[in-house]
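In structure tokens, the next block holds one chain alone, the form predicted alone.
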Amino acid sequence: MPLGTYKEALSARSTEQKILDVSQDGGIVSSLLCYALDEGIIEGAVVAGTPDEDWRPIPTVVTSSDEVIAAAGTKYSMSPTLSALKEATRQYGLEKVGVVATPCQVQGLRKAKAYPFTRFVADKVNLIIGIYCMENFPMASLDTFATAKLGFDSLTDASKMDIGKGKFWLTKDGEDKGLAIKETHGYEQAGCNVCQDYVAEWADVSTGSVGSPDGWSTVLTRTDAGESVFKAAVDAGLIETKPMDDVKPGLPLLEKLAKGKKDKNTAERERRAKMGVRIPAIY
């Protein structure tokens, strides 16, 4: 099951123009924070806030809907979202907690519930919506990319960084420039190299543009709770849908992404076995 467990796959993607004009696809995560926020189903949410000048993303606690709003957008160096659970919870004192996560924050978040010294903190977060994710880069491969392979001068250059189409984009100016994924390879975070979630399995809910078109989102219920709140959020006219069936590329294409990256890696943690090296619990 490349895809893990899930309720419910769709295409779907908000009906707001302020949130679609600063999200990176359907606006689906952005979308649910803010309707959870609304109705009290969380008090706040730990997300990878704007990234600063160098497009380093910051862990960021965020309250209302124009908070939510001002960090929508994919971030493609690793933010330590998690880190700011502490603050969310003692500094906030928010007892409902939403976090938006990675696959293996969000492994690594399961695993804390799970565990009775991290469930004080842990038990606190009500909504978990995971992001796909194929690997993530240092911020010295994303500077690389920017200056050594697409010519600019820095990375605080850009404008607007993207993943599609299989490429790495970046915009200077108005204009896009692209990178190959194949030479990207190489450049990801170690961890990236042994982890075999693609769709963030854990979540309770998972989305990303794979497998749907331009301006939406392909998105996976997985729990009741994932299950309950976009529901709700698509009968509040909030998020619109549509059945995979009858978009394109469709769930193959992300099925197809999903069990290479579980094959490819999990032939790495087997090589790594066999060399007695130790891959770190998380994964």
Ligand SMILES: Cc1cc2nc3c(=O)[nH]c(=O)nc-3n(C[C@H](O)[C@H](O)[C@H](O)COP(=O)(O)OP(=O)(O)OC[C@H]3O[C@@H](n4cnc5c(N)ncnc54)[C@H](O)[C@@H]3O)c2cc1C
Contents of the next structure:
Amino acid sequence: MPLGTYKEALSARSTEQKILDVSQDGGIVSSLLCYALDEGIIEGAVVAGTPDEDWRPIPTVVTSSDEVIAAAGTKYSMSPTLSALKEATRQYGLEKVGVVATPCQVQGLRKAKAYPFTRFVADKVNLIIGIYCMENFPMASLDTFATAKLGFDSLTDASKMDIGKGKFWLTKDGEDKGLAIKETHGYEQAGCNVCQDYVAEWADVSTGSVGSPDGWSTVLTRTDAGESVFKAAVDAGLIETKPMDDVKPGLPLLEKLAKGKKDKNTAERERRAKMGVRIPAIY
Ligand SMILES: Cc1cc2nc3c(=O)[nH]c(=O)nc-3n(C[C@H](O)[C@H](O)[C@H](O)COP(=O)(O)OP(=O)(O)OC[C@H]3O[C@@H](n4cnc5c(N)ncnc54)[C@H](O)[C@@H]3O)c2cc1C
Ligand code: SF4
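Could you switch over to the form predicted in complex with the named molecule, since the one displayed so far is the form predicted alone?
After this comes the whole thing, all chains and molecules, with the earlier chain placed first.
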């Protein structure tokens, strides 16, 4: 089961141009958050913003659609998302919180929800939107890709960052410059090499680009909460969907990449275990 347990797999896209203009893929994350905020399903959410516009993601509590949309787009560096949960529940006083999280952060959040000492914080998270994740990079690695490898004066010159079609892409003045993914190996954070989860298996709803055409997202609804908010946003006309079987490359590619990550990182876990290095448990 390389994709974990899910109810339904769909290809989907926001119907709102103002979201599509800034979103990474089909704008599913931002659409779901905006809908959940408008309907009172959540009172606010923790997302990854870039207050200094320098691509460094900063965990940010948002309570309006405008703030959700301002934080759209992928930043390929670690955002310590869970560190903002206390701020969301204490300073902001939120009782119903949404969280956008990478698979490892979703696991941390599920563990926090399972243990009583995080009561009054993790208990208040009632919507977990997971994003697919093959690996993540320290800011210094992104700076190296931009300057030493792609010839930019600075990473801040880039207006978009993406990974797809075997390359790490940076866009400057409307022109895309790509670096072969094999050239990024060794620059990822070392913890990612023992990670077994590609598609946020423990989220309420998971989404990413792989499997769907450009500008669309592949969505896996997993829990009752995730299925209900996704279906309601579709019924409200905020998201359009296509059956996964009707799109190319479809689920086979997603399954292949998820399995590939598990197999590669299992080998690395075994290598590290042989050296006596402690490795995190698998969930
Ligand atoms: C490090 C990383 C690696 C990824 N690898 C893959 C991959 O291999 N395959 C794939 O299909 N998809 C991958 N994704 C997911 C993909 O890039 C999009 O985030 C996803 O498809 C959602 O797009 P959207 O248009 O629905 O979201 P949008 O509407 O654009 O919203 C994106 C949301 O993600 C949040 N966010 C941005 N950066 C981060 C971050 N670093 N940590 C936590 N939250 C963040 C934003 O705050 C925003 O709320 C990766 C994402 C990250 C952060
Ligand atoms: S690869 Fe795994 S450990 Fe690394 S950021 Fe992604 S989910 Fe987290």
